[in-house]
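A single chain comes next, written as structure tokens; it is the form predicted on its own.
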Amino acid sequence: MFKHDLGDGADLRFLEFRHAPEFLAFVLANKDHLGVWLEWGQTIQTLEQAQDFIKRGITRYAEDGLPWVGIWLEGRLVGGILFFPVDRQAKSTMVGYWLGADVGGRGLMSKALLAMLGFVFDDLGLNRLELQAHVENHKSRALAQRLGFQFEGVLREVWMLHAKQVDHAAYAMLRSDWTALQDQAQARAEAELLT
């Protein structure tokens, strides 16, 4: 069983079948927030609309090495972060990831992506990761921004979110761009050791 320890009483796991009860329990306790910007956040109703979300994320890892992993705070499931198909030519993924209601704000997030960042570039050598965003969650937005994304341009109507086309503000990371940010972070890290 893949755990990988955030701190604070945070971890990442797989998101595995034996999940599903709680991953369904996640969703229901945060059906409106969730459903704002994910489809699936209020279609998921069942255990078997939960086995067959966690199934795909169960797929994805075994054809691109990719998992879906979940984010638990002191024990309990609180979100996630999932991947979209590799196009193995371009070297290049999407990212997506969510977040209940009751845990925004803690950094969270960020140390669960940055985490994922190191994974999908450093050990499966990846050289492009995307992440679209809705034009209007500017919390979503803000969080690419914060991590080093750079911002490409708005997506119009590329994606249906309750019988609608929505426009997708677009972000990606380059390898390139990750070196940087591990180094400059390295760097602060012996700056601040000779202060």
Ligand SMILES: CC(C)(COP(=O)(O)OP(=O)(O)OC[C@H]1O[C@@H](n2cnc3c(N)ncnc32)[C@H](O)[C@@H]1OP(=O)(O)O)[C@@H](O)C(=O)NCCC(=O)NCCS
Given for the second form:
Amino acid sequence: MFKHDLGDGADLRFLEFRHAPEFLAFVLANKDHLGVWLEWGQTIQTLEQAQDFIKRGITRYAEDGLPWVGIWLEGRLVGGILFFPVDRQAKSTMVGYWLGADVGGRGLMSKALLAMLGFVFDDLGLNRLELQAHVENHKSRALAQRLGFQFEGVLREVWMLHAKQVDHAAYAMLRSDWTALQDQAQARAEAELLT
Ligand SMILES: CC(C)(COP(=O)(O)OP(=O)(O)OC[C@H]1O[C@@H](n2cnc3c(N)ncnc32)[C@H](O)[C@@H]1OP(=O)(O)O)[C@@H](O)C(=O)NCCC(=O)NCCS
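With the form predicted on its own done, generate the form predicted in complex with this ligand in the same format.
Then the entire complex follows, led off by the chain already shown.
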């Protein structure tokens, strides 16, 4: 089983078929929290639908090599990260993510996404990772900015959410941005060692 330790009792694991009951329980328990911004947060209501969601991730992984991962905290499924199909020519894809209502505000998604950014740019060699958030999803937009994604503008009525066309704030990180961020982090760590 793929498992990546994030420290402090958290880890990332491939979302597998056998996780469907736990995933369903998580989605149902967080229906109102997730459903505000994610259509599937409201529409997944049965084991079959949970299995279909996970199956989509497994198919994408087979095609693109980018896994849909769950975030476990102290052995409990509390969130996840998914990827849209990879545009091989542009070496580009888009990321999506979610956390349960009771685990927000502690940097867990920042840490999880940082781990996946390393995989996207360093291991897979993609050049561009896009991130879109509803213009009013301030938590998600703050996360994008905190991680160093560049704001590229507002895409008008680009997405359908609860039967309404909605605007998305578009962010992206390039491989060169990622490398620069890594260099800065290393320089900060070295400066701290000298003080
Ligand atoms: C979007 C979402 C994942 C953001 O979660 P989050 O908890 O705010 O993000 P992080 O895990 O990175 O935590 C950041 C928060 O923890 C705090 N924090 C504490 N320790 C931290 C650390 N070591 N590193 C970073 N942040 C830390 C930050 O100050 C911030 O809190 P604030 O928003 O009160 O300033 C979450 O709100 C969510 O799942 N929402 C519903 C689904 C959704 O909207 N998905 C995205 C669709 S585009």
